[in-house]
Each structure stands twice: as C-alpha cells, then as structure tokens.
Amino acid sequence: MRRVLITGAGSGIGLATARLLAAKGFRVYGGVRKSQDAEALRALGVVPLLLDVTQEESLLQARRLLEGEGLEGLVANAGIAVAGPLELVPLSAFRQVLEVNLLGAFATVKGFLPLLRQSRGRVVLMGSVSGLVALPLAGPYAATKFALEALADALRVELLPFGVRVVLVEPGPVATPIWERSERWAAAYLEPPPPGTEGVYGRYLEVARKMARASAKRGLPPERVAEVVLKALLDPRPRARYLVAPKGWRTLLLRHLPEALRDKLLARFLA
C-alpha cells in the first residue's frame, strides 16, 4: 500500500500522519482547506489537495485527480470540536460539527470507495475515546464520535466482501491546535447566552476552558496517533479498533460504572 489520502492534513494528527507516511515512502495526498497549509505539505514531500469534506463537488474533483493514479488507503481524519453546556450550544454550531466530523467522514469514504474497491484498499476512520464515554461539556463532539462508531461497524461488514478493510482509531486527548481553535470558537457562540440562561452556566464555562487547555497542554503527542494509523494501514489482519490512550488513563473506567454513580462523580467535577 503506497498511495494514501489523508483529510485534515494541515495540522495535528493529520499533519503528523502525513509526515510519517511520507518518510516511510508512501505517496501521500494531504487534504487541506488553506493554501498556506498546502505549501507546508509540499515541503514534506506530500501532494496537497484543496479539499472540503463538507462539499460533495470538492470530493468529486479530488477523486478525479486520483483516478489515474489509484488509491490504496484513506485516512478520514478531518474534524472540529464543539463544546459547552448543551443548552447554550447553538443549533448552527451543532450542525457544523455533525457536518464535518460525521457526514464529512461518510462523504469522504463514499466518494473514494470506487478507487478503494479497485485496489482492495483500507479505510481508517479517526474516532475518539469521546465515542466511548460522553463527558459533560463535550456533548456535541461526543455525539459525532459515538455516531462514527456505528458508521465504522456498518461499513466494516458491508465492505468486507470487496476486500476493503475498515479500521477505527480511538485517540484520547491529543495535544493539537483543535483545542485552541475550539476555545476561540466557543467564545463566539456561547456568549451572550440565550435568553433565560444568563448566569446559569458560569462555572461550567470556566471548567470547559480548563478542559480545553489541559488537553492542549498534556494530551498525547499527535505523532503517537500517527504511528497507530501506520499500523492500521499496514497490518495484514487489522483490528476493528485501535485505542490510543495514556497508560493507566482512568476516564475509560467510567463506562464500566453504574450510570448513577458515574453521573454523581461527573457532577462533582462541574460543581
């Protein structure tokens, strides 16, 4: 497998993965939305593609460019983060995170499947531990990642007869620019609060900011996730899921607790 497309390759996990695969001799196509990100990829030996995963025409144009060369691997990595108390999150922001993280991943796989069927290639979807445990103040983001778990399960079985393997990578918090961008964006859509909620969630907003800053500072390096993506692409018998979390990370233990106990523990976190 030598020709791989990575969406969201301009920063974070996507950029780290593009850098690693290029260094390993892959021909890497990096999907980006900004021309300056395209220049940075060229410097790494990556072929940049201006690509918006929320626009079918953009995906179709990218596929046409690759039809003459073929494609063995697809890493659907493009994503954004929307956070905050659900009552304060505008429907427009919720729709946007669904559009990018879920529908964008689906549209990307759908768009490039004809090439992947020809090569009996591989799809790597970028999930998250937020698709396993939904924490307060991360509801919109977690909703997209829970849905991506279902999408991966369905695709994995549907594409198996064609020799196309589907893998889901589930990182814990990763130190990438997504958190800083999310915090700036949240400041715009969470304030001023909707009528009737003034002063209700003041403490929650501070907790959300601390969560974002902690993830940006102490999260896993994106290079660690990139190494797992490489494994998911090359393993002759890949697992359905690859969890990438710090050793001893306790958050996943929450999913094994009774709901009442889990809710009480998390509510204290917000107090």
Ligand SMILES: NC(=O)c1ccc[n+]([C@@H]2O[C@H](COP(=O)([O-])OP(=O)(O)OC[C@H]3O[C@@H](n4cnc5c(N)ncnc54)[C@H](OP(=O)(O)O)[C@@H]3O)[C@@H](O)[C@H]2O)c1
Contents of the next structure:
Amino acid sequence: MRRVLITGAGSGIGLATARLLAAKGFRVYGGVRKSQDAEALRALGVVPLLLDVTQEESLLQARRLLEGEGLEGLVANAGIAVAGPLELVPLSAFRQVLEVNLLGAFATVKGFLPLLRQSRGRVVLMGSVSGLVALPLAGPYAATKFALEALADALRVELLPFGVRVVLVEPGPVATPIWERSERWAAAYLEPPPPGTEGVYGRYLEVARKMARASAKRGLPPERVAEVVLKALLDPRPRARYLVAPKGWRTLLLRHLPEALRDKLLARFLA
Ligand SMILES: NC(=O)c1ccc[n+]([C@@H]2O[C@H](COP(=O)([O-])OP(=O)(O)OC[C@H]3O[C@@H](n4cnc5c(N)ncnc54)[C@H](OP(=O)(O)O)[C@@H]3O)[C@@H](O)[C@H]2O)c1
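Now that you have shown the form predicted alone, what about the form predicted together with the named molecule?
The complete assembly is shown below, putting the previous chain first.
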C-alpha cells in the first residue's frame, strides 16, 4: 500500500487522516474544493486534488491524473450533516446530503475502481454509528449512513474475487467542523420555520443545537479515527467494520432495547 486518495481532506477526519498517512510515508492525494485547503495540504506533504464528489467531471479529471501513477487505497470520506425535524427539512437539503454522502461515495468508488482492481487495492468508506442507530433529528444524515452500510455489504462481496477489500469505518461523535457547519445550515433552512409549522417544533431545534454542540465539544479527536483508517487500510485480514466510539459511550446500547422502550427513552429528550 503506497498511494492513497482521501476525499474531503480539507478538514476534520479527512485532514487528520491525510496528515497521518503522509507522516507514515504514504503518497497521499487529498481531495479538496478550496485552493487554501490545497495549500495547507501541500505544506503537509500531501498532493492536493481539486475534487467535488458530486461532480462526475471532477472525479473523471482526478482519475485521469492518477491513471499514470496508480492507486492502492481509497478513503471515501467526504460528507456533510443535514439535521432537523423531518417535516421541516427541505427536500433540497435532503437531496444534497444524499448527493454527497451516498451518491458521492458511490461515484468516488466507481470512478477509481479500475485503478484499485489493477492494484488489488482497498476501499475505506466513512460510515458512522448513525448508520447503525438513527436518532431523532438526525434523520436525513442517518438515512445516508444506513444506505452506506448496504452499499458496503454489496460491494464487499462483489469485489472479493478481484482482491479489492472494502471496509467501513463507523465513528461515533468526533470533534470536527461538521457540527458547526450543520448547525449553520439548519439555521438557514429552519429559521424561520416553514409557514404553518411556527412553534410546532420549537423545542426540537434547541435540542438539535444542544446535541450538535455537545458532540463537537465531547467528540473524539479526529486523529483517533485517522488511526483506525490506517489500520483499516493495512490490516492483512481487514474486518468488514471498524467501530470508533468514545469509551463508555452508550448510544449503541439503544440497538439492543425493545423498540417501544427505545422510542420512549428518545422521545423524552424531545419533550
Ligand atoms: N464528526 C463526526 O462526528 C463524524 C462521525 C461519524 C462519521 N463522520 C463522517 O466523517 C466524514 C468527514 O466528516 P468530518 O466530521 O471530518 O467533517 P468536516 O470537517 O466537515 O469534513 C468534511 C469534508 O468533506 C468535504 N466535502 C463536503 N462536500 C463535499 C463534496 N461535494 N465534494 C468533496 N468534498 C466535500 C468538506 O469539504 P469543504 O470544506 O470544501 O466543504 C470537508 O473537507 C463524513 O463522511 C462524516 O459523515 C463524522
């Protein structure tokens, strides 16, 4: 494993992963959308690539650049978080999160698979515990991450005969800019609330804000996830899934509760 492409390498988990892999001597290509992010990556010894995962042409150009070089690892990490009470989330925002987190990850894998098949390389998909438990107010985001679980399961088996391994990394809350960004977007589309819903979900918005701020504050450092990505890339016998959650983190226990009880507990947070 020598050459690895990471999408969404301009901040958060992608940036921490790019930094770690470059420090370990990999040739790292970091997908970014802004020239200042490209400069910051260059300073770390990472080769920046202008790459928007929702633009096929952008993916095609990046692949052309790498065709002469080869690629052994792909980390499909780019993502956004769209949150809020589902009734209030505009369809356009829901479409956007599907476009980036699900279709963008799919388009990235599809775009670089010819190179990865040649090298019998490895795909790491950035999932989330939101792909295992869907919490209220995180519906659109969780929908993309649940779908990513399905994509990973199908892809893993399809690529087995070619020696290309597919791994999902599933972090719990991580302290990255994603939370603040999601709060900013939510404010833009939820405030003021759409006509006819004024006051209906008032408290929900406050809860969503509190949840985002708590996750941003108490989340794992992105470097922890980067280390797990490194492991997922290098393990001689990689697991299908690598969970990365803070010690004692209990949200995942919700999966094992009877649904009626789980719903009651969660609804309490909204009341
Ligand atoms: N933070 C968490 O708690 C957490 C937990 C579990 C999973 N994750 C997942 O981890 C991944 C990285 O998130 P993060 O927390 O590190 O957030 P982040 O700091 O906001 O990073 C997200 C990155 O994705 C990029 N991106 C967004 N839209 C893109 C597009 N259309 N094309 C290419 N790149 C795009 C962003 O680039 P710009 O700066 O140009 O927008 C940014 O570099 C996401 O898939 C997220 O779902 C995060």
